Amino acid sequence: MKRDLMDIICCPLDKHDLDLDVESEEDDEVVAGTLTCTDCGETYPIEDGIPNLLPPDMREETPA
């Protein structure tokens, strides 16, 4: 995920801003991390460079 995407994405539940927590980065792209809503606190995973912005009840949990 490019960091520039932070300028246009928002929490799908309440449309507030998201905070980015980077776990790993390659070539100026976030590969793994978490997006957290600044208002409701819901978290959205970033896996393989793809942010999963589905509401929590629609996400498929990945086995640990």
Contents of the next structure:
Amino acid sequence: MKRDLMDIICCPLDKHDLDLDVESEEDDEVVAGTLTCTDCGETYPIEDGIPNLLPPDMREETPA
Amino acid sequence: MPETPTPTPTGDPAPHRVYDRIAAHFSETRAHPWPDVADFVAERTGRRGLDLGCGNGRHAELLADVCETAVGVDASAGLLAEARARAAEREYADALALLRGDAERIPLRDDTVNLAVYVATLHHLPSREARVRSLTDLARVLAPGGEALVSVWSTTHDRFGPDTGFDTTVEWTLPDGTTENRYYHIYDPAEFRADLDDSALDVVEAYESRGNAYAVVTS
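Condition change, the form predicted on its own to the form predicted together with the partner chain:
The complete assembly is shown below, putting the previous chain first.
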């Protein structure tokens, strides 16, 4: 993802802004990192350059 | 016991996981945009476009042509990978941002979208309440004056009889012969209109075309 995407994305749960924590970046693209809701604290991974903003209950890794 | 002819949804209750499993084959069969969507986009422009339920991005490409930037949102990682590859091949990747997200809880801020398409996706959401909530969330992200085209599979499609809306599963057959079931709510046009009216969207125009019900909406 490009950093300017931060201007429009938000937490899917409460629609508050997100903080970006970059783990790796190539050219102008954030390849891996974490997005954290500034209000509820929920974290969302950036996977292979694509922010995964699925609500936690829709993630595959959610324990059964 | 009375007969109950209404098909009961079976299979994976999460369509996005089904799409993960069929993504590559599904994408091969979705090379071209729908003419009705192309017509809608061609008459409009906007700063930022949104393709909600973008699949392989064939309609996001249209938005990337007429908007400064386009955002494609899908719940399936497999389809997003197809969308990224397609954008690179066809050279619109610079104008397209991809996001994994749920159409019922859109991860975009209020009033950020000037032109949107929400094509053949709403009918995968598992309840009427979820579908109305999704339409209301689309209204939230649409900027004042922004317009969206929403489409669903309709009972007027020639594979269904004229009927009231119903829940069903539609099989996808992979090249190796295995099948995957996808949940659909098939809408009758009046019911589609009622769901739109119960959401925060305003309907500008509603019509039927090629077995789909369409609505042009604003926030």
